[in-house]
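In the block that follows, a single chain appears as structure tokens, in the form predicted alone.
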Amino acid sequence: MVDIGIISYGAHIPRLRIKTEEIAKAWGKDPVSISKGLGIIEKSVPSPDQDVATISVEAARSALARVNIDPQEIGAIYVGSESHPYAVKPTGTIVGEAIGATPILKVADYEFACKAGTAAIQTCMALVKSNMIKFGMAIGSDTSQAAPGDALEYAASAGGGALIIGKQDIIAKINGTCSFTTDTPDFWRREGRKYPAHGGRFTGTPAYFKHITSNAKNLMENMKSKPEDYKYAIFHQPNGKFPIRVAKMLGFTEEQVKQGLLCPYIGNTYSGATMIGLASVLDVSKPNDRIFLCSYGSGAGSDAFDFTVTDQINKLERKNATLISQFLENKQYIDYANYAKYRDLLYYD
């Protein structure tokens, strides 16, 4: 069997932030109860010149900066997002042109709520394994939308992560992957609608928790593994509470989840959430560390992965691109008035 895995990784998180208490104050809500209830202190905000395309390009460039790969050898680029800048025009072609990978053999934009990026990983795995491409790039990126005053507004943020998948010089071997999908309408946005709708508490059970626990158990059964076999665990993070709760349900500890849990500081980056969480873990990983990752996408589905970090991680030029810890430190706060302007909340038809 030929090993398939991650060759390099990169991420990007906008510098702008807004505190949860600032949003709560604008709507006359109790900031303490909101922050504690969601487990979110602040979230990232895209500036007016940032969108999924620019964030994806930055993440892709970071992945390339860490490794000596000719962009022309990247045979596929898949960008997963639910906030692509164009309804008809792929984001992937923009990324390919920006990183010097064109002409590219295969490009597509993916949509499956917050798990579109992890679905792209699986596609790249299959193409590499079949020898149709040498390297594939999987990206999860979003500038998520939320209606003013809605509960989603406290979490919906921006960011993205990119992975280069291949066979040579693997820094994290993909031991296995599996998925679990049903028709569970917990969150949706109709064509032409500016903001998504959601099923309130229905989004937790039977949506998020059922799909992640079911898929996580399937993967551990397939891999004949237990929670204690992993150094790190990354779960989709729509807020700061759900990942910790689902981890405990499955037998993982808070210590295993801590490094990849970024939602309290940057919000829910949707398709970027598990990708950025994985980037944070890879920033500090050592050889033989085993990583468990389980994404979730409303509608509803989950992709789970089992990784083992290799000795090659010590040769990767991790400091050639911005580390997640640096993104967390490099920030600028804005008030709700500027947030409304930047997120186009004042738009009317």
The other form holds:
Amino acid sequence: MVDIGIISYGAHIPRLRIKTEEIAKAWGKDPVSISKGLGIIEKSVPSPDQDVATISVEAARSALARVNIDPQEIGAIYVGSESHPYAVKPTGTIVGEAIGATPILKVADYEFACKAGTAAIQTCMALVKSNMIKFGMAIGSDTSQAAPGDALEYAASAGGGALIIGKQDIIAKINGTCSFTTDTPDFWRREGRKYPAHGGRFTGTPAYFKHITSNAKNLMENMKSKPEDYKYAIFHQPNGKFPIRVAKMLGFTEEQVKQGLLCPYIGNTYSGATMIGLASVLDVSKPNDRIFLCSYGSGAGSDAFDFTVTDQINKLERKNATLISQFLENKQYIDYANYAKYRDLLYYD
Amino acid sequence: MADGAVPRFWREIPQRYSLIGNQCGKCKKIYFPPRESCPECRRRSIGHMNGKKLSGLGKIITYTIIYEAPENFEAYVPYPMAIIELVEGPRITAQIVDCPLE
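Switching from the form predicted alone: structure of the form predicted in complex with its partner chain?
Entire complex below, previous chain first.
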């Protein structure tokens, strides 16, 4: 059987940051207990001219910059997000035009809360496997919303990642993938509503933990693998605490999770979260490293993947695009007043 | 974008998304935004203007900082606008993003 996997990857994280402390101050909360409780120090904030389209294009261009492939050979682009700039008009069309992949191209936008990006990987994988396309691009990116004063406001941030999926010169082979889905309304946003609603403390055990642990166990059972077989593990990261706790529940160590855990420094990038976590791991991984990835999307579902990095990673021009560590360093802090202005939290009459 | 500008927006997608200008097939001069004909070679250039993707690299010739923004840009102030000479030759006027004002 021909191996299918990742050919290249790219990511983008906006430059603006707001500290948890600054948000807590605005609402009269204790900054230390909130920052410690959530495990988030600061989060990324999109500039007024940044949206899911610009973040997706940046990530897609980064993925192309690392590898020598003709964009015309990309046969499909799927963009997963819950903050697509248009309700009707796919973000993928903008990305396709901007990277020069149009017009012989399959495009659709995906939505599955925070796991729409990983769902896009599975679609691209299937299209490549069935020879319907040569290369596919899977993107997960968000500029997530949070109501002013809501607990989500400390986490909801912006960023995205893009993967090129194919079967020639792969840098990481997809050994297997599986999904777990139920109707669990833990977090939702109805049509036309500006901010999402959520089930507060009920979003943990029956939602995030149940779906990730069940799906992760299924994947390890399918692959006949154990947590210690993996060098890195990436879990969806709605805050800094959940991924570490779920890792421990499954038998992974903090050491395995560390490289792919960015939430403390950039917040929850929703559909971008596991994609950026994977980019951070691919920035440093070496041939034969095995990677475990498990996303989570509210509503609710989880996609799990088992990757093995190949020798080709050494030929990938990783330096041709910004590394995650460089995104973390390149930042500018803003105060809550500017945050409110940029995130459109103010009322105009 | 004003509603009446939709067709114009469509036409400008290649230059706006990917900085695609064009080059006169006769004198090889590069233009951005793309021109229907080369003002130097005039009718000899018609039918010989070829699309050319520009590198996006260049140097800032001059800049200004906008404090009184036009409509829909009020939230961005203060922001820099600059005239940039691209390495391929053409000069463009553009907003500078993602850099500290100083």
